[in-house]
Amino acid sequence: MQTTSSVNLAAVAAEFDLRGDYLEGEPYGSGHINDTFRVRVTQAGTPVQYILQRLNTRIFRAPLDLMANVARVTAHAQARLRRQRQNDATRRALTLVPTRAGEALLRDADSGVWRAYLFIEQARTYDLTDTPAKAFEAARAFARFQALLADLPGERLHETIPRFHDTPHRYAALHEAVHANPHDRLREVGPELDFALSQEAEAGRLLNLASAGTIPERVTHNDTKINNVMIDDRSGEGVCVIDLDTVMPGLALYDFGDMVRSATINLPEDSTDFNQVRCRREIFEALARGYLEAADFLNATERAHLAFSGRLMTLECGVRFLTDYLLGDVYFKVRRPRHNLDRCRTQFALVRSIIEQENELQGFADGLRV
């Protein structure tokens, strides 16, 4: 994460509508990808916050088109909340802020290209899922989020990283890091190869669907981590879905299914305790129970595939770690050595538990149809 002595946040600050006087910002969040700040300005004498971020051009390299879709999106989920006779539209739908030339996003004298939103006053995110309570609140925070973009109109949103979702293509992905071996990892990753390859024939499952127009593409979100939900302080709800840089065309079992990753498991994502980690059925309950809820949108096929869904992109996900480790760490901050391999060895246990599960977790699913 970029630090204030290292970008000059005041100046960055000034060319965005803020209509207020700079007075200090710090990093603030825990993602892996973009640099984010919160920052402090003095309206007529009351503090008022905000968020500013620099994209990561390296691996969102197409950063007009990304804002095209933020733009489209936010505008359509507060149009819908103000029909629904939402008095909070701002709170519970990112709000962008404009450059002072009218511009979505700013890019600065070294290239860097940023953009600022309204920031979510008396709510949080949280890394860790220690509740059901907040696992329902998020699944179905998300789920009213795939609700809201339904009738998004006009042409398909951009794909802000083409194939994202797409497991054959990690799965290509790794095969050709091993072949290239660039930094001679291939030799501590034997166990975890051998996990993947015998995974990779369930890869296309969701995707062999979908093609035979057995489920349907939707906008989705598409990085549904517990910490892209902010958490009311005082009531617990999930307000608010931040985080959109990876919204476009998708599956909602991509959705769901980066929830279980995400939530279900009972130690942080780089513990180094592989042999203690496993998915809490009570957690998954909880977001099947909050997600359907709200996502009255599925159709059968989609609904008998929610716990499958978790262990394809824990799977998938742990493909990317362990493909990152192979490549010298060019994608996800690492802060230690062997850090994307501990997060690959976390994921693939989760994998493992979820197997050991998968038809206890679905059969709670498939009960909760009315």
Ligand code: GN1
Given for the second form:
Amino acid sequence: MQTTSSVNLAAVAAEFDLRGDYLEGEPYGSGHINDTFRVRVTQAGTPVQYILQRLNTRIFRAPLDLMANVARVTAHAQARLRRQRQNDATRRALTLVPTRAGEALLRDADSGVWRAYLFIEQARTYDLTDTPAKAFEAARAFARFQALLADLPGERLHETIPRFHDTPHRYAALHEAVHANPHDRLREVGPELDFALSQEAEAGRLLNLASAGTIPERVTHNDTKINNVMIDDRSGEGVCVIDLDTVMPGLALYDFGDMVRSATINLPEDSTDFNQVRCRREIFEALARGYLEAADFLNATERAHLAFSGRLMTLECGVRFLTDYLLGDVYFKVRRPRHNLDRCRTQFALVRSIIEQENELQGFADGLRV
Ligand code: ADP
Ligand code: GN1
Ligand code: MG
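What would the structure be for the form predicted together with the ligand, rather than the form predicted on its own?
Expanding to the full complex; the earlier chain stays at the top.
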């Protein structure tokens, strides 16, 4: 597989139905999984941008199924928006650009798998949430996204990564990595492993509620990292939810929990200053307000677990980073030694901070009930 820098973007772009003449392109964004590029074309003299993405097929093993999900979800969201008389549906939901052969994806000569999207202009994503207003907007956008998909017709969506948020399954993978210890890194992770094990008893709580039928399966996003929603430059509104690869059956609390994980943290996810990491209560409160404003479909049990979901999704992500560190950094992109271990440490510090404040956080959310 080519590296990001050696990609012939002009050649890839030429295979898609981009309207205009190719000018230039460059790597874009800070995702951990796929390779994203921004390309510029000139459309009869007017500059126009597109997003090109190469899917990580080691992780997304059935790209045709994945793209079938994305095509259904984006088409449904746009149709619903148009029915609501939104005159900017192509800014409020992603639009796939097909290949010149009319396909949703392209396989290049190196067996890379590519897709293209219209570029959402005058909006951007933020890795770190600096104000409650942004948290509110992002959470409301994710809730609106869930609401748009509540009546998605047809078959159950494909599970693009099976058992993605099955936390006990993530623990099983950690135990296996500890047992195999292929890079002799176990001796570096004593405190992290102890912490992970001390929290394992809680891992199945949401899945148990789901098996008991107390909380329902829904169509959820499953990767509601705060940089997966575009915030409008002028109005500050959360305009468009992106990164749809993991949209599939799930629990609403996975989505709320991952917002808490990614937005309430006061430092970057990979900060080495993990002793300073804490959960910012004012950001949690803004997330809860924004989410509950548009997620009027939640039942009482879902509402009662909003703070817990933040703890669980943060724990799960820490366990995944720790597992990947032990396995030699095979899943998440890394840019330095111990990058995944640093990420694991911030996540576990955030879990501790959420636990310390959990009663107050949930109390705030309870007070918002209608
Ligand atoms: P990853 O799976 O690697 O996180 P994303 O789909 O989230 O990939 O894209 C990475 C970044 O590219 C996003 O954070 C966003 O800034 C930008 N981006 C993605 N899609 C679009 C789009 N349609 N319009 C404008 N920017 C986009
Ligand atoms: C990955 O692709 P990106 O960067 O939005 C990961 C999420 C993790 C996140 C941690 C498909 O998200 O599950 O929570 O990193 N996505 C996948 O930052 O595994
Ligand atoms: Mg992303």
